[in-house]
Every structure is written in C-alpha cells, then in structure tokens.
Partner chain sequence: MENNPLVPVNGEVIEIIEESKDVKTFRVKPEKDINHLPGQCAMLSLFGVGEAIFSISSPPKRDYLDFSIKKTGKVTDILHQIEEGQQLGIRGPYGNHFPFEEIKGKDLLFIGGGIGLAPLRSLIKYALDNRDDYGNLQLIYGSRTPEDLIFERDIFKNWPSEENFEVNVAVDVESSNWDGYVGFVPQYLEELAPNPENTVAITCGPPIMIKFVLETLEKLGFNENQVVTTLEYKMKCGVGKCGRCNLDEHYVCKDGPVFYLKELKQIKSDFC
Amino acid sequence: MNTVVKCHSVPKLLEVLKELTDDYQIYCPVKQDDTETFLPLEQIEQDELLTVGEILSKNEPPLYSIKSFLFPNSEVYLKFRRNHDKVDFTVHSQQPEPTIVIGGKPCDVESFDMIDKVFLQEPVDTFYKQKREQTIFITSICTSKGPNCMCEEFGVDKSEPKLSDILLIESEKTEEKSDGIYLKGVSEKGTKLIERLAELDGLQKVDNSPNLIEDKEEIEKLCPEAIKDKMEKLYDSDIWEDLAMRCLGCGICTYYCPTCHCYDINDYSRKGEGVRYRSWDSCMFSDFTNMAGGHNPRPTKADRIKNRFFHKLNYFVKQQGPLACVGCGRCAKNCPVGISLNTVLQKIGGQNNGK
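May I have this chain by itself in the form predicted on its own?
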C-alpha cells in the first residue's frame, strides 16, 4: 500500500520542505516576469509562492520540461591541461547532490522512459545515471487535458504515471476552500522521502489520497507499429517541402521537447588548460550534420524536418519500440509557425481531430 501524507496548502508544503534543504537541492516551478521557470526553493520570494500553486494545479505542462535536471543544457565532462608535448585529461567527476524536483507533469516524467533507453544502455552515460539515481521527482497529476495535450493518445496515464517517485494530488477545490494537498509515494526512494516528511510538523499521514478521476475516458491510443508503417509511405511526400516553406529553422521545438536528447561537444581552453563540455544541439540547424570536408547529408530544411518527424514516429520505434513523443504539446504551443507532431499525424490519419 502506498504511503500518503497530507498538507493543507502548497505554501505550507513548501514551508515544510525548506526543512530538507540541508540534505536536498529542491526546485519548484514559479512565475517570474510573466515567464514560468524552475528555481531553487530558497530563491523563491514570499509573494511568488502563490504562482507555484497556480502552476501545479494547471492541467497542462509548465513552459519547460524537467529533462534539464538529468541532462543539463550545458555540462563539463573532461578537463585537460597541456604539459609540454602531451595533454593530460581527467574526467570531471562530481557526484550530483540529492535533488527534489516538484512540478513536472505525467508527460514529463514519462519522457524519461525514452531518454533512459538512450543514456542507460551500453555504453551507459554515467553523468545521466548518477543524476537519475539522486533525483526524486514529485509529479503534479492532471485531472483533465490541456488545450494542446495528447498524452493519453501516446500512452501516458495522466493520473498514475509509472516513472514518478511521488504523486502530488490537489483535492478538488470548492469556491470556499481546497481540502488539501496529498503526496503519495510511488518508487522506493519516493516512499522513503514520504516517510521522512510524515515526521515533520505540517504534514500528516493519511490512509489514502482522493481519487479525482473516477471514470477514465476511453482514449484510443496511437499504435507505434502502425504509425511507423504509415510513415514509410510518407518518405517521398511533398509535405516536407510544404513544411519547409513554413518552418523558420529556429529549433525551438527541440529545446522544449522533453524527449529530444541530441548534443554537441566543444572544447574551451585558455593558457594551456581547458574543459570539454557538451551542450544541447538541434537537428533543425543546418550544420547539425555538417561533416569534416563539407559534406552534409541533410543540406535542406525539408531534409531536416523529415528527419525530425521520422525520428519521432519511425526510426525510434524501429530501434527502441515506443514513439519518441509523450504528447505534451509544447511544440504545438511554442512553435512560432504552428508546426507540431499532430501536423504529421493528421497526414497519416492518426490525429486527434481539432488539435
């Protein structure tokens, strides 16, 4: 049976969690300057606490996904120093601190199922693995779908995501009040944290959390194999040239996407010593596949758009099994010209009409 604790409000929960900041880095979603971001709990001002609750209670994902907590947008992994006629290398090994991330949505935490298949298979990415083991994700569940959401079509359970460590469930609000906030342990490390929280003032152990979705709507899930096969017929379609006419090539779809995981490697050096670091890259950039000698296998925007959608809906299925999308809708919401996964799904008959 899952361990459950209850608190009467989000601000009170955050106040209690501050007692753990000696042992954990704790991050929360917050709105600053009309933009949603994640900040360390101790940096959130008193007048910003209400915005944390507003973001947690939304039935759509926050602006940014939570992948950067395991796969940072920039990360040093080697240090080097020139020593006369040779170069000495050392692995930049820094054990990540135990971290709690509050406020990812079910689609966000389920995206790790795809990224795990890339970074945790041999050769294992030890930087990702260490952060994966040291981070506890408290997932704010959704009770309905947001305007761009297609999570259930992509197989995500918006009320019981299997990869979450702890579920955050806000009881149904009335005009007068909310009954409270419930935290439900799911994973072993999440349950251990819940047991510790139950010992703190302001949280009480309860028998169970409320069931806010009593009758789940039957949603027809997309079949990865069927989508993969239909994409084969689209390989030489004119759709890629049509989309290329609209696409700006800004790459914003890849940076907001919780399952995109491409990166570039660069060196920075000064006076004989430096670092080798990786940083997020985008397959939508013209030099992403540019090779030494000048050959580029994807020289046009149409080539790059086709590759992006084929990776999500065909190549990844062939290599790993699932579609490389969790239906969060961030590409639909943030693309300046309105291109999303659903743009292509509509072409092959797998769309959810109206989105």
Contents of the next structure:
Amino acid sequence: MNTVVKCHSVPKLLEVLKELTDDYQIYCPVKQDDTETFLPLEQIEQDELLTVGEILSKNEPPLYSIKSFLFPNSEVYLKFRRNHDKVDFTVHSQQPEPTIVIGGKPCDVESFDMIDKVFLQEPVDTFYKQKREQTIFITSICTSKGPNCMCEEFGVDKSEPKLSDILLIESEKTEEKSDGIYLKGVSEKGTKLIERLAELDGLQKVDNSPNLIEDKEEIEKLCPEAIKDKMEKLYDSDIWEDLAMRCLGCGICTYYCPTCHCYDINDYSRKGEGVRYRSWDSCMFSDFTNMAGGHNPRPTKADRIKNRFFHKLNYFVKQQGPLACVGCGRCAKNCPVGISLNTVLQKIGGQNNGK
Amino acid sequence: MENNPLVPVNGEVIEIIEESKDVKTFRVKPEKDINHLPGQCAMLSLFGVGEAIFSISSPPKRDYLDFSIKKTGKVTDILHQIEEGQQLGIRGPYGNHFPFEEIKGKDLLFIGGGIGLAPLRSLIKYALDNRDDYGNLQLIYGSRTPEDLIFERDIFKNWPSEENFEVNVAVDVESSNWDGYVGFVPQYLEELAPNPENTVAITCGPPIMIKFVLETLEKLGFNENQVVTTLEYKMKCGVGKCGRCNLDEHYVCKDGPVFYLKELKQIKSDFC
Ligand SMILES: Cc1cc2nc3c(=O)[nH]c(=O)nc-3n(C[C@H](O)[C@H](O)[C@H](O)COP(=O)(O)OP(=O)(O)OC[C@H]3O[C@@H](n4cnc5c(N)ncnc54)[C@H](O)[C@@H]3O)c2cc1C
Ligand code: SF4
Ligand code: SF4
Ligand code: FES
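Starting from the form predicted on its own shown above, please give the structure in the form predicted in complex with the partner chain.
What follows is the entire complex, opening with the chain shown before.
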C-alpha cells in the first residue's frame, strides 16, 4: 500500500516543505523574468510560489530537464596544487547532500533509465551514482498530452512512471473547488519521506490519491526493434543533407535533451592551483571528433546530425534495448530551426510502426 | 569513496628517450599496477593542462609502462617539456587488446606507419617474450622521412638480429641520408607481397594508411579474419560514457581500439 498525503495547494505544500530545509536541499521549478528555471526553495519569493504551481500543473515538461541534478552541466571532480616539484591532487566530491527535486515530469524521471544504463554500467560513475542515491524526485503527473509530447509512444507510463520516488497528483480543478494536491510514495526513499511529511502540520494522510487519467486513449507504442531496423534503410538517405542545410550546429537539442549524456573534460589552473571538471558536450559541435593531424571522422553537419539520430534510434537500441528518447518534446520545442526527433520518426513511417 | 573511473593514480616518469624530432618515449612507473595486455591504452594527465590517451608501447609484465608520444597539441607539447622524475596522473588500462591468444601458432605480419608503430611494439615485444608461441615475424614500417622513424634501436638493431624476424623499413620521400625503400607503406607491402598462409596481419598508422593497407592485404589474399587493426578516435573518458568515440554502436575506447577487418566491414561510419 503506497502512503499518500494531501495538501490543499502547491504554495501551501512549499510552505510546509520549508520545514525540511535543514535536512534536504529542495529545488522547484519557478518562473523568473519570463523563463523557467529550478531554484532552491528558500530562494523563491512569496509572490513567485504561484508560478511553481503553474509549472507543475502544466501538461508539458519544464524548460530544463532534471538530469542536471545528477549530471551537472559543469562539475569539478579533482583539485590539485603544485608543491615544489610534486603536484598533490585530491578527489573533489563531498558526499552529496540529501536533495529533493520537485517538478520533473514522468518523461524526465524515465530518462534516468537511459542514463543509468550508461553511467551505472561498469565501471560505475560514482559521482552520478552518489547523487542518484541521495536525490528524491517528486514527479508531477500530467493529466493530458502537451503540444509536443510523445511520452506514451515511447513507453512512458505518464500516470505511474516506474522510476519516480514520489508522485505529485493534482486533483481536477472545477469552478467551485480545487480538491487539493496529493503526494504518493513510490520508491522506498520516497515512501520514507512521505511518512515524515504526514507528521507535518498542513499535510494529512489520506487513503488514496485520485485517479486522474480516465480517458486513457490507446496509444500505439513505438517498437524500438522496428525503428532500429527502419533506420538502417535511412543510412544513405538524402534526409541528413537536407537537415544539415537547416541545422545551425548550436547543440541546443542535446543540451535540453534529458537522455543526452556526452561530456568533455578540462583542467583549469592558475598560480599552481587548479581543478579538473567535466561539462556537457554536444555531438552536434564541429570539433567534437576532430583529431590531431586534421582527420575528422564526422567532418560535416550531415554526419553529425545522422550520428545523433542514429545514436538515439538505432545504436542505443542495439547496445541497451530501449530507444534513447522519452518523447519529452524539448527538441521539438527548442530547436531554432524546427528539427526534432519527430522529423526523423515521420520520415520512417510516422507513428504507425508498432510492430 | 569508491573508485571513480575518472580519477587517476600517480605515476613517475623514470626515463625519457628521444625517438625522433617530435616523438619521445616516456617510461612511467605507476603507483599501482596497471596490468595491461598488448594493444591497450591508458590516459595520461598533467594536472593543470589536461589528459590524453596513449597506447602502451611496452609489453606486459614489466615494472614500468612505455608511452611513445608525438608532440601534437596541448598536453603533448607540455609533456615534451618535462624531465625525468616528474609526476603524472595515469588511468587505465583501457580498451580491448590484440588477440594474442587467438593468433598463437601463426606467422605475424606487422604493418606500421609513423607513430602507429607504438601500439604494435607492445605485441612485437610480447611475441618476442613468448617466442615459441609464434611463427615467423615480419615488420613493414614507414614514416615520412628518416628523421621521423621511431624506435631506431629496435628496428635497425634489436629486431633484425632476432631469428626469423624480417624488418622492412621505408620512407615516403627521397632523402640524402636514406638508401632504403622510398614509397608509401601500402605500396611497399604490395611489392613485398607477404604470403597470407597461416599469417595474421596487424596494422596501425594514420587513417589514410590503414585504409590502403587494408585494401592491399585483401588484394594479396588475406581474408577478413586474418587482418587486425587498431583505430584512433578522439577520447575523453576512455570508458564508454562521454560518448565521444562512437563508431556506430561501438565505442572505440571500450569495444576497440583493436578490430578485426571482419568487424570493420560491418561498421557503416567512416573510420579512415
Ligand atoms: C586509442 C588511442 C591511442 C593513441 N596512442 C597514441 C600513441 O601511442 N602516441 C601518440 O603520440 N598519440 C597517440 N594517440 C593520439 C593522442 O591521444 C592524441 O594525439 C592526443 O590526444 C593529443 O593530445 P594533445 O592534448 O597534445 O592535443 P590537443 O591539443 O588536445 O589536440 C590537438 C589536436 O588533436 C585533436 N585530438 C584530441 N584528442 C585526440 C585523440 N585522442 N586522437 C587524435 N586527435 C586528438 C584535437 O582535436 C586537436 O585537433 C592515441 C589516440 C588514441 C585514441
Ligand atoms: S537545436 Fe536544431 S539547429 Fe541546433 S544543433 Fe540541434 S538540430 Fe541543429
Ligand atoms: S530526443 Fe527530443 S523528445 Fe527525445 S528525449 Fe531528447 S529532447 Fe526529448
Ligand atoms: S572516450 Fe568517452 S566514450 Fe570513448
């Protein structure tokens, strides 16, 4: 039996959660200067709390995915100092603090399945793993489909995502009343937190959460194997040249994508002291594979676009099983020239390729 | 904390050997045993400058590792300035290795170009360490000019004096101090026309050389199970996670750098 607690509104919930800020870092999505970002709860002004609620109840993921909480866009992991002839280095990774992240969507938490497959496979990326273990994700459930959303086609259960720790379910608002919001424990660490929340003023334990998604349409799921095979036929197609004519090589598609995990490693040092850090990188950049001696295995934009889509729709399937996409629609929404995963899916037969 | 694959261990440079005008061999003693197999690589770091990956050019079972490094950029430029006794970061070994077990009992034909002799040297030396396990050895090696040849004492002295080891050296262009073969490695290979029977060819060099060597070997009658090559790709993590070095669904750092020609033929992306 999953434990469920109820609260009458999002601002109230956030108010109550502030009592936990001694024990947890708590992050929420908030709208500031017209753009969405995640901020620590204590930095969110009273009048901005309403925008948190707005973002949570949208049937669309927030601008940024939550992957950066486990795989930051830039992360220092070594520190070093020159000591006469020697250089002493230490691993810079304090045990990460317990963290609660509110506001990812079902597609977002399910994207961890893909990153886990890469980062938790031997040799384990312990920087990622430690954060993974220390972070509790409260996933806000969508009640219907957003304009760019394709999560269900990609096999994400948008009412009960497998990898979430806690589900945040907002009961349907009618004109007279809003019945409130419900938090339902899913994972062990999520359920423990819910038990604790149940003891706080303003939250009460209830028997069950409302069942929201009534009109469950039958959506034909994409079959990774079938897509993988269809992609094979596209290898020598003109589509890559066509897309390359439009693509700016800006990398936005990869930065917003919750399943992309490429990174770069660099050192920074000054006066005998410095750090080594890793930061997000993008296979869409021209120097990504550029080698000494001037050889570049993917010299053109067409090569790089093709590699990106082949990675998501073919190579990853061969290596790991699923497609490396959760259908969040961020690439569709944010690419300045309107290239997205759908562009390629449509080319290989739209969504009618179930079997 | 548990070991993270990105965290190096300390190593000390115990000897530096000048191989050519822009290649030096760094003999490194790591703090912890690296225990590599022939053909594997490791990531070297100079803290404050960065990391780069290099083949280990010494054979297994020594208490040091050799890296033969060409000066080409950020990390390698600074590496070329350091002195014996200096400390480096090292992590590895990475990648698969030459199929030294599978090719037991065969004649081995090594074909190298430029710095590409570095990874081959680990297997050549391994074969010499285990001489009875392998048949005849032959090396065809070329570089741009005589000054670019590396491992001079090996290619001119040590190896030619071994029994059943034929060493053929070439340079690309005429030069006053060279009376050996002049021409590209694939061309030399074609002229020497080694017999494919019971032979495995192992090659490494610049991409363009590999491409033509593979073609020539097939012309000479080598089949796709008799040809092995090591590939080079830009790398950052070395462990299949940073996503940089993919060749179709394979990561060169993890599933390579050593591939049979048979495997390469199934790869659609360009690797040369
Ligand atoms: C499996 C493997 C084995 C290698 N073995 C050897 C070896 O035995 N000896 C040797 O001298 N070199 C070897 N290399 C090449 C070596 O890793 C690069 O030349 C090195 O990264 C250059 O580092 P840098 O910081 O000096 O150059 P940078 O300043 O980083 O780069 C100079 C130029 O080289 C490119 N580059 C960066 N990384 C690589 C890379 N890994 N491969 C090719 N180009 C790169 C950059 O994009 C830039 O164009 C090997 C590479 C691989 C992948
Ligand atoms: S966001 Fe669009 S324009 Fe930018 S790199 Fe991606 S596909 Fe190209
Ligand atoms: S490829 Fe596009 S739709 Fe798929 S997960 Fe990435 S950003 Fe979302
Ligand atoms: S070097 Fe990172 S994936 Fe190969």
